[in-house]
Structures are given as C-alpha cells and as structure tokens.
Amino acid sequence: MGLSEPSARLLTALVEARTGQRCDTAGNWRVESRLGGVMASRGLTDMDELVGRIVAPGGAGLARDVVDAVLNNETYFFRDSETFNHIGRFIRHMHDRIEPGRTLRIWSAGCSTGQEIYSLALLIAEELDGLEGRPVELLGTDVSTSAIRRAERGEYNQFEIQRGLPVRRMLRWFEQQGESWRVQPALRAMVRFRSHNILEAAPAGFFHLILCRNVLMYFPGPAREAALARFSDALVPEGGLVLGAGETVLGRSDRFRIAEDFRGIYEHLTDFPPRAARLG
C-alpha cells in the first residue's frame, strides 16, 4: 500500500526536525523505494503501518533508520574534479600563510559515506606532498549514522570505487578484499569521522577550509542561513567555504565573498572574526 498524504506529511516533518532538510514527498515512489529495506527488515508491507510504528512508543530507533534511508547520500570520489584543483591550490595557499607547526584543519560537513574527505586526504598525500610534514586534521561529519559507519570502514564496492577514481590511484591507495576495496591504513589514519547535524554547534576549534557541497540545496531558506552562520563561526578569518555548484551564499550571508583566485570557493570575511579567532 502506498504512502497516504497524512503519513507523507509526518515523514516530511520528521526528516526536517531531525536534519533540517526538506523531504520532498511529491514523488512518493522515491520515498517508498528508499524505505524498502527498512520495511523488509521489519516484515512490513504497508507504508502507513511503518509510519504508525514510528510514532508509537519505542519507535525512536525506527525513526532514526527511516531518516537515514530517506536522506540522499549521493557522492563519489573527486566529484567535480575541476573544483578539487582549486581546492588543492587553496589548501596550499593556507599552508603557506599559517605559522609553521600549526595544524591545518579541514571539515567536510555532510560527508556521506566518505568519498569526498578521502579524496582530500589523497590529494594532500599525493599532490601536496603531505604538506611537507605539517600536521593536518581532516574531519568528516554527517547526520546519517549509517553513512558515518560506512565512511569509518572506508570500504567500497566496484561501482563506488570506480566513480571518479583513476585505476592508478585505486591500486595505490586501496586494498582489494573480495569484491570490495578498502582504504589503505595510511590514508585512513589522516581522517576522523563523527555524527553531526550542521544546524548544531560546529565541532570544536577553528577550520581553514569547510566543504558542504550539495547539502544546503535541501534546506529551507532560514535553515541555510543558520548553517552558513555556523560555518562562519567555525572558520578562521580568510578561511574558505566550498558549496555545491548550484549553491551560493549570495543573498543568504554577508560574511563571505567570492575568492578572486580560487573559483568555487567563498572566502570568510575578516570583518566577521569568529569568536576572536586568529589565523593559525
């Protein structure tokens, strides 16, 4: 049985309350297909019965699984490769500006199953020579606990490993285990993961670069503005923010400007120093 209008409204409210994201139930078949695994694991065939169990006592775990299933976790290695070229240049730029010995910190917000943050780790290890011994901290966060668990494992199937990753890099940085490919320990050690909602307080400390790509498009206007304010609070002055190709800060925040020398990157304005942070 399909998803009724009252149940669709409840699911929309649930996802937005938990994540800040709008859940478009106009195409209910998409929601139903994503929830197929959750329903099968509980022996359910009726969408409205699923929603009824969510709101019943003891439904918190089911609600979490449903939200995880509905979220769009689309990602792949070196997504928009030209953007990564500019990101690499910006990382080098920040490396050259901050004091020697200081940790360079990068946050991938909405990292999904980890391909983006591992792409950054690979970029730093290969093309930026590991930033010549400078300490680097790469943090990947996502509201989906199941996505974070997958990212921590760093294990991808044949389809996932081939999306955006040349064979040379695949063989150098991943180990084949049966039909899967797993991130090499040296690359995995560069990254840490945690569950986090970007509408909540940012992880501790300040970052030199934040990536939140193809996430804010799912947020209503006020939630986008709140997220951008969180990023501003977490960035050092003149740090960088990278959004998706169809996303912008224009009309949403006056704390950033387009970086002249780094296409696709917004520079954090020094007129808005986050909590008296200093560069470095």
Contents of the next structure:
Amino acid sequence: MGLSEPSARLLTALVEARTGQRCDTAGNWRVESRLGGVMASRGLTDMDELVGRIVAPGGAGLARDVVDAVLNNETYFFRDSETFNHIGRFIRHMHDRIEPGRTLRIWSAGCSTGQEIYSLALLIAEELDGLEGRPVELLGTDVSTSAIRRAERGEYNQFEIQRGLPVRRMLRWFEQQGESWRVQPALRAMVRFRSHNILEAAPAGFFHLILCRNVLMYFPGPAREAALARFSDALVPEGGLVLGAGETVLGRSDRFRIAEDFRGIYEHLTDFPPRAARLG
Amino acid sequence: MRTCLVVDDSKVIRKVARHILETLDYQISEAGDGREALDLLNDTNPDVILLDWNMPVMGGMEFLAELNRLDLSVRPKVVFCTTEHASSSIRDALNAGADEYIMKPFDRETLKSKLEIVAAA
Ligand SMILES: C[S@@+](CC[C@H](N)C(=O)[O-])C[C@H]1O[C@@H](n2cnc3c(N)ncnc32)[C@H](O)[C@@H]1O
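Please supply the coordinates for the form predicted together with its partner chain, as a counterpart to the form predicted on its own shown previously.
Let's see the whole complex now, leading with the same chain.
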C-alpha cells in the first residue's frame, strides 16, 4: 500500500534531519519501490505501518535502513571523465608542492559504493606512477552504512563495472569472481572507508583535496553553506574542492575561488581569517 | 550525427540496441552477421561497430580480422558486445583489435558509457 500524505511528510523530515537531503518522498515511485525492499525484509505490507514503526520506541535501526533505502546512491567510475583529468593534474601539482615524505590526503565525502574513490586510486596507481612512493591516504565516507559496506568490499556487478570504466582498466585492476568483479588488493589497500555524516564535524586532520560530488545539491541553502565551511576548515590552504558537474560554491562560500588551471576544481583561499593549518 | 553499425544475429538484440542508440542520437544500420556487415561497409563507414561474437556465416572475431585487412582511411571503433564474459575472452578480443567490450546483457547506461569511452579515445 502506498504512502499517505502525513507519512510522506514524516519520512521527508526524517531524511532531512539525518542527512540534510531535502527529497520529496510523496508520490515518488523510486522511494516507494525502495521502501518495498525494507518492508519485505520486515514482513510489513503497509507503508504507513512502516513509518509508524520508525517513530515507535526501538525504531532507530529501522530508521537507518529506511534512510539508506531512500538516499540516491547513484554513482559510477570516472564520473564526468574530463574532470578526472583535471583532478589528476591537480594531484600531481599538490605532490610537487608538498614536502617529500608527507602524506597526501584526499577525502571523498558522500562516496556511495566507492566507485569515485577507487577511480582516484586507479588514477594515482596507473597515471601518476603512485606519486613516486609518496604515502597517500584516500578516505571515502558516506552516511549510508550499507553503501560503505559495499564500498569496502569493492565488488561490482556486471552493470556497475561497465559504467565509466574502460575495459582495459577493468582487466588490469579488477578480479573476476563469478559474475562480479572485485577491486584488486593493491588498490583496496590504498583506500579506507568509514561512515560519516556531512552534517557533522569533518574527519580529523587536513586534506589536500576533497571531493563532494552530487551530494550537496539536495541540501537546503544553509546546510550547504555549513558543509562548505566545514570542508574549508578541513582543507590546507590552496587545497582543492571538487563538486559535481553543475554544482557551485559561488554565492555560498567566500573561502574558495575557481582554480585557474584546473577546470572543475575550487581552490581553497589562504587569505581569510587565519587557521592553524599550514601547507605541507 | 554519429553512426553505428549493429552486427548481431539476434533480431531482439538489434532492436534493443537500435532503441537505445536512437535515444543517444545515433544513426543506425544493422547486419545479421559478419559477412553482411562487411558488405555494408562498402558504402557506409560508421563511427562505431557494435559486434556480437557468435554468429552464423561469419562470427565477430573473423569479421574483426577482415576489418583489419581493409584499407580504411578512418577505421570504425569496434565494441564487442557478447555473452562471453571470461576475462580470457575479453583479452582475446582486445588483442584482435577491439576497442571496447560490453558484456551482455547491457542497459542504456552501459552502452552510453562505452560509446563515450571509445568516442573520447
Ligand atoms: C548521488 S551519490 C554521489 C556519489 C559520488 N560522490 C558521485 O558523485 O558519483 C550521493 C551520496 O551522498 C550520500 N549522502 C547523502 N547525504 C549525506 C550526508 N549528510 N552525509 C554523508 N553522505 C551523504 C548518499 O548516501 C549517497 O551515497
């Protein structure tokens, strides 16, 4: 049975409170079909009953599953492939600027099932010669624990593996396991995942590059501004921020400017009230 | 408009491919086997060839060998599109000169993505 108006409103509020995402759940067939899976796993047949259980005592686990199911997790390898060329050049540029031996740190916030950060790992391993042995830390985070679990496993079905990934790269960096393909240990070892909510404080330490692509677009203005401010706090001066194609910081933050030589990348400004971070 | 030659002995697959390719703004021609495809190449030179592996009369690998022998000013990109999923088969196809590879069944996003990859190469 479908979602009644009050239940839809409650669900929308739940998703926004947990993730900042303002998504219209009323009359949204995708949401309803995804909730179908959660209901089946709990033996429920009525959507309103599902929503009722979320707000009842002990509903926290269910709430998490429902939020996971409702979130749009769409992603693929080398999404906006042109941008990855610029990201590769930017990483090289950072590598040339920072002290040898220092760890280069990159964060993919809202990494979904991992394709984005594995694309970066692949780029670094294949095109940037592993940055000549420089230690690299690639961190992928997402509010969806099921997405993070899948990202950690690094296993993709036939449709996922063929989206965005050239076949030669698939053969070189993935192992065939029956009908699916799994990221080889060498790449997996470069990447760490953990669940994290962009509405909360950033992971510790400073990053040289942050990717937050196709996540903030469903955030209402103030939440987006707050997220950008936290990214700024987590970036070294002149570090890079990459948003999704069609997303912008302009008018939402004065701590970034368009990086002249790297299309699609925002450069973190150094000349706003000083912070503890130093480049290096 | 970009052009694509779909070579597959299955009418159903050709229809699915045509349907998707049309939404991607491709102009499409079809052949039911490698021999028919070679004949078509006399008067059309597509940007891309979507090529099945197992077909009667002339299969995909044989077609590819013939294609490589032709003296074309611009060689079409060849995307193998087959139910052969073993990595050894994929390697064989690449070694024979295929540019990309699609494991069937495919959906619109797969096909779109692979076409973008060969177009950018
Ligand atoms: C559309 S995917 C984009 C994935 C990838 N960045 C890309 O561009 O292909 C959006 C992801 O953001 C995650 N997300 C949504 N709100 C979030 C939040 N508040 N904190 C962390 N992740 C969030 C979702 O779970 C989903 O996996």
